[in-house]
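Next up: just one chain, as C-alpha cells, the form predicted on its own.
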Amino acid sequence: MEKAELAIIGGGPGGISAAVEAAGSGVNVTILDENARIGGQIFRQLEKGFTLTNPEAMGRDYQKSVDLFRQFKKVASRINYLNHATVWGIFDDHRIAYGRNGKSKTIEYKNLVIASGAYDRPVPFPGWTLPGVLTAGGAQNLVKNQRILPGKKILLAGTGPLQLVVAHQLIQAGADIAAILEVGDVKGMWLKLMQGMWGNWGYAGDGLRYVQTIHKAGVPIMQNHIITRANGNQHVEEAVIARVDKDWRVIHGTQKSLKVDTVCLGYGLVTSTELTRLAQCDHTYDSGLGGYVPVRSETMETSQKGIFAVGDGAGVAGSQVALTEGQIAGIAVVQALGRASGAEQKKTLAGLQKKLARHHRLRQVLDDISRPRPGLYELAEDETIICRCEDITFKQIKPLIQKEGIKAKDIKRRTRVGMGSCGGRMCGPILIELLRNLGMQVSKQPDGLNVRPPVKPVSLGVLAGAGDNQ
C-alpha cells in the first residue's frame, strides 16, 4: 500500500497550490488527478501535439497559470503526481481507493486535501437534451483544449461573469455569437457591484476587457432574459427567449425566436461534494456557493480532523480563491506535521485570510446577482427529461415532488431517477431545487441522493482488483 503524509485529490488551482506549499516545506505529497496534466478546468493545459500561437485567445486565466506551473516544477521532485487516477472511495482508516491504468490501488494518508472542483449547473427546459445544447464548461474545453468551435451561430444563456469569459474566448477563436442572455439583474445591483470591485482591481480589469471584446464584435448583451426552449429536429435550429422578472419567471408576451445552431448554458456551477460527503464531513446548504458545501474552519479543515477541502468543490468562488485556500490548507498541513515555525506561518496566514475576505466581498455581490431563482426551475414541461440517463420526465416525478415530506432519495427509489451512469450528478441538483421551489425544507446535511463507493464510474475489473494493491 502506498503512503503519503499529504494526499491531494484534484490537480486544479486549489490542489496545486496546496501541494506547492506543503512540498516546499518538505512534506511528502501525492496528487491524484483524473486529467492527463495538472491545471484542472480553469488552468487546463493543451494536450501534447498542440502549440499555443495566441495566448490572448486562451484568456487571462491561462496567463495566470504560468507562474503556478513554474512553482510546481520547482518542487515537483517531492510530489508524486498520479495522472489519469480516478478516486472512487474514501474509507475510515485513512485509505483512498483509486483506479489507474485499469487497476485499483489504495493509498494511506496522514492528511487529505480534497480539491474536487465543480461542474456546470444542469437546468432542464424543453429541448435541453438536443444536440447543439452544451454547457459553458464544455464550450471552454472545446475552444481551450481542442481549438474547436462548438457551432456556427451560438447563443450564450445564463448568468454571472463566466458568461463574459466564455464569450471572450469564443470571439477570440472566431465564433459568431448571436446574443448573450444574462438572466440576473445586473443594472439593479450596479452600485453594490462597484463596491465589491473595490480592492479587486484585477477582476474589474478582466471584466472590462471581456466587455470590450464583446462590444467590439457587435454581440448584444440582453439583461433579464432567459432561454425557454430549444427547437430542432435532429439538432438545435432555433432558441426561444423571453424577458424575466426579479424571480426569473417568464414575462408572458415577451417571447421571441433566434436562429442558432448552438446554445451554451452557463447558470453557474454545482459543487462536487461526493468525496467530502463520502468522508462523512459536515455540510451546509448555500445556493450562492453551488448547493451543499462542507463546513470548514479558517484553515480549510472540515469537521473530520486532517481532512481539508479547498476550491470550487468547497464553495464556488473562482480560481483566485481556490489558489488562496489551497495555500492556507498547505500551511495548515505543514503545521500539523510540525514542519513550520509558528510566528512566520501565522503572519502568512493572516495575510491570506485578509486576501480571502477581499475576494469574498466581491463574491457575495456576484452571488446576489446570480443565485438561482424559482423561475429557473419552472421552465420544465411535462415531457421535459429530468434524468437523462434513465429518461425520466418531469411528468413522472411531479406528483412525487408535491408530496409532503418527500426527499430526493425517495423519488429515486420509486422512479430510478439518479440510478444512471452519472451517479445523479445531473439530476440530483435538479431534484433538490425542484423540492426547494415547492416549499420543502432543505436540511443542513445533504438530503440529496445517497453517496456510496464507487462515486465515479470505474470498470468491473478495477473493482474486482480493489484488494490486490498491484
Contents of the next structure:
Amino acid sequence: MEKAELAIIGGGPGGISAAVEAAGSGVNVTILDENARIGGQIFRQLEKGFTLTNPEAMGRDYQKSVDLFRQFKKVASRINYLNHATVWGIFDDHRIAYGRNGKSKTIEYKNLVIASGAYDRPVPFPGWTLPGVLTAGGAQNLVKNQRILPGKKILLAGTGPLQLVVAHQLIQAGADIAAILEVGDVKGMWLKLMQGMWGNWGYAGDGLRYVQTIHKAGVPIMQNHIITRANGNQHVEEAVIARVDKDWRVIHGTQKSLKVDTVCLGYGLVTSTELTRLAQCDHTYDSGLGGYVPVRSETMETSQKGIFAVGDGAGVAGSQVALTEGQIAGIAVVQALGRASGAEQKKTLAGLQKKLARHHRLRQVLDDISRPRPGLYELAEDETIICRCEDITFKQIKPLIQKEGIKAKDIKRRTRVGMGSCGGRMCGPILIELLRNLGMQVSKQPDGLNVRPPVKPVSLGVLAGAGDNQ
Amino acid sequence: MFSQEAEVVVIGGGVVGSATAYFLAKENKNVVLIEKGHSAGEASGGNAAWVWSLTRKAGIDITLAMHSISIHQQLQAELELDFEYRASGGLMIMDAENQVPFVKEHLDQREKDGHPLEMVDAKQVLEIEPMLNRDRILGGVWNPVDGTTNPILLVASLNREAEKLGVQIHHHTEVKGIDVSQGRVKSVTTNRGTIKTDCVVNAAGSWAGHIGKMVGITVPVSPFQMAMLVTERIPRCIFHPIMGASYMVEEDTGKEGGLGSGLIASQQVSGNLLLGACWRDAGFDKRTIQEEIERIAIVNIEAMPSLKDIRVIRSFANFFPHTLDDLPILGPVEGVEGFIMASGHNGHGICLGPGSGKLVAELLCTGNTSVPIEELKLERSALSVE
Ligand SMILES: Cc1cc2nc3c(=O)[nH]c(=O)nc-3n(C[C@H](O)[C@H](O)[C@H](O)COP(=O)(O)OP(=O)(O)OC[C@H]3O[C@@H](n4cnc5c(N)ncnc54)[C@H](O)[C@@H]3O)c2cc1C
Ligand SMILES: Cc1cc2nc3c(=O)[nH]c(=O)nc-3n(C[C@H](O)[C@H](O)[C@H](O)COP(=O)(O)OP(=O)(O)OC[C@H]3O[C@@H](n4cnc5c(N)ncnc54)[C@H](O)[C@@H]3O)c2cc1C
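Following the display of the form predicted on its own, present the structure of the form predicted together with its partner chain.
What follows is the whole complex; the chain from before opens it.
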C-alpha cells in the first residue's frame, strides 16, 4: 500500500495551493485528480495549446492561478501528482481507494485535503432535458476548448457572473445571442456586483470589459427574467421566458416566446460533497454556498480529525477563496506534522484568514443576487423529468413530497430517485430544494441521500484489479 | 390522529410486519402498524430481491419457503399494485470439485423430503445463462419455482391494501415501551402516544431483541451484514438469479467475524445488475468496506468475465435479522401473553415474509396455523448459545 503524509483529492486551485504550501515545508504530498491535466475547473476553461510556460496567454483573471502553477513547479519534486486517478472511496483506517490505469489502488494517508470542486446547479423546468439545453459550463467548454459554437441562436438564462463570462466568450467566437436573462435583481447594483463578483472571480476590469462586449453586440440583458419552458421536437426550437418577482416567481401574463435553438443555463454552482459525506464529516445546508457544505474549523479541518476540505467543494466561493483556503489547510497540515516553527506560520495564517473574510464579504453581494429563491424550483410540471438517470417525473414524486413528515430517504426508496449512475449528483440538489420549498426542515446531515462507494462509476474489472494495464 | 386502541399492534413495517398487518386486516382485525422510519426502509428495502428456495434445507426450512412462495403467487393475483414478482426459475452453479458432494447430498435430502431439485450439466447451465464462464462451470442445479420480486413495491402494495382495509400505519413512530401486567400485554408506548392493546406482534427485524427487552425476554436475533454492488443499466444479459454453490460448502464463513463471500447475480427489471455478496458481523453498520467491494467484483468477474467493463455505480450493505439456526422465530412466547414473535428471517425474509405474515394472522384469528410452527418457537434449544 502506498503511503502519504498528505493526500489531496482534486488538482484545482484549492488542492494545488494546499500542496504547494505543504510541500514547500518538506511534506511529501500525493495529489489525485481524475483529469488528464492539472489545474481543475479553471484550467479546463483555458485556451487550447496553453502550457505552463506562457501564462500570459491566460488573461489576467487566471494570473493568480498561473503564479500558483509556477510555485508548484518549484516544489514538484516532493509532489506525486497522479492524473487519471478517480478516487472511488474513502474508508476507515485513513485509506483512500482509487482507480488508475485499469487497477484499483489504495493510499494510506496521515492527513487528507478534499478539494473536489463544484458543478452547475441543475434546475428542472419543462424541456430542460431537450437536446439544445446545456449548462453554461458546458457551453464554455465547447467554445473555449473545442472551438464549437453550441448553436445558431442562443439564449442564456441564469444568474451571476459566469453568464457574463460565457456571453463574452460566445460573442467573441461569433455566436448570435438572443438575450441574457438574469433572474436576480441587479437594479442599481451593477457597480457593487462588479466589485463583488469579480473580486472573487477575477478582476473588476474584466467584468466591465465583458459587459461592454455584450452591449456592443446589442445583446439585451433582461433582469428579473427566467426561462419557464423550452419547446421543440427532438431539439430546442423555442424558449418561453417570463418576468419574475423578488422570490423569482413567475408574474403571470408576462410570458413571451423567443425563437432560439440553444439554451445555456447558469444558475450558479453546487458543491461536490460526495467525498466529505463518505468520510462522515458533519455538514450543514447553505443554499448560498451551493447546498450541503462540510462544517470546518478556522484551519479548514472538518469534524473528522486530519481531514480538511477547501475550495468550491466546501462552499462555492470562487478560485481566489479556493487558493486561500488551500494555503490555510496546507499550513495546518504542516503544523499537525510538527514541521513548522510556529510563530511565523501563525502570522501567515492570521493574514490569510483576514483575506478570506474580505472575500466572503464580497461574496455576500453575489449571494444577495444569486442565492436561489423559491420560484426557481416551482417551474417543474407533471411530466418534467426530475431524475434523468432513472427517468423519474415530477408527477411520480409529487404525492410523496407532499406527505407529512416525509424524508428524502423515503422518496428515494419509493421512486428510485437518486439511485442512478450519477449517484444523486443531479437529482439530489433538486429534491432537497423541492422539499425546502414545501417548508420542509432540511436535515443538517445530508443523510437522506446516502453516498456509498464507488462515488464515481468504476468498472468491475478495475475493482477486481483484473483490468488490462492500459 | 394518533391511534388510541387496537386489537393488534404490529411493530415493524418490513415485509414481515406489512404482510402480517395485511392478512390480519383481511380477517377484520383492527390493526395498527408502527414503523420507526418508513416502510421497507430497512432490510426489506435493500436486499437482493430474490424469492428463492433452491438452497433451503429439507424439513421446516423448505416447507416454510414453499408455503410462502404460494403466498407470493396469491398476493400477485389479489393485490392491486404490481410488484414485479417473476418466477423465472433459479440457477445454482458449481465451479469447484469440492462443491459437488455437498450439492449431491442436498439434492438427496430434498428428494427424500418431497421437494426434489433438478441437476443440470455444464452445457445446460450455459444454455440457461450464456454469459457464464465456460471454462469454470462443472454443472448446476435448476429450480423452476424460484425468481425475483420488487420488495419495496411488495411492501408498498401490502400497505396500500391494508390501509384500504382500515389498518392505521404510523411512519416515523418508534415503539419505546410495552406495558405488561400480570403476564399480559396491556399497551404499547411510542414517541407519539400510547396505544391500548392486548396483542403485539414483534416484527422488528434486526431490532427484535430491543423489543423483547421491553417485555423482559431475550430474543436471540442479531444484525448480520450483507453487501452488494449495483451496476449501470445494461441490456438484458442475466436471465435468472444465479448463485454459486460455494454457499453450500462455506455457509458459515464470516459468521464469526471474518469476511465471507460468494456469487449471487441477477438483473433488475430496470437493467441494473445486482451483484453479491460479502457478509460479515458489523453490528448495525450499513457502510461497505473496500475489501467487500473488491471481493464482490472478483467473484463476479471470475464467474462472468465479460462483465469486466461494466461500471459499478454504487455498493450497499444492509443487515438482516440473524438467528443461530438460520430459521425464523414465530409464534407466542412463554410467560408474556399477547406477545407474538415474527422475526429472525435471516437472509431469506423476502421469500419467507408473506408466508410468515399469513401464519401469524392465522394463529391470532383461529389459534391454528396451516404450517405447524411449534419448531419455530423462541424457546427452542437451537437458539441457545451453548
Ligand atoms: C463550469 C464552471 C465554470 C467556471 N468558470 C469560471 C470562470 O470563467 N472564471 C473564474 O474565475 N472561475 C470560474 N469558475 C470557478 C472556478 O473554476 C472555481 O472557483 C475554482 O476552480 C475552484 O477551485 P477548486 O480547487 O475548489 O475546485 P476545481 O477547480 O473544480 O477542482 C476540483 C478537481 O477535483 C477533481 N475531483 C473531484 N472529485 C474527484 C474524485 N472523486 N477523484 C478524482 N478527482 C476528483 C475534479 O475533477 C477537479 O479537477 C467556474 C467553475 C465551474 C464549475
Ligand atoms: C443485502 C441483503 C440481501 C438480501 N437478499 C435477500 C433475498 O434475495 N431474498 C430474501 O428472501 N431475503 C433477502 N435478504 C433478507 C431479507 O431482506 C430480510 O430477511 C427481510 O427483509 C427481513 O424483513 P423484516 O420485516 O423482518 O425486517 P425489516 O425489513 O428490517 O423490518 C423491520 C422494521 O422494524 C422497524 N423497527 C425496528 N424497531 C422498531 C421500533 N422500536 N419501533 C418501530 N419500528 C421499529 C424497522 O425500522 C424496520 O423497518 C437480504 C438481506 C440483505 C441484508
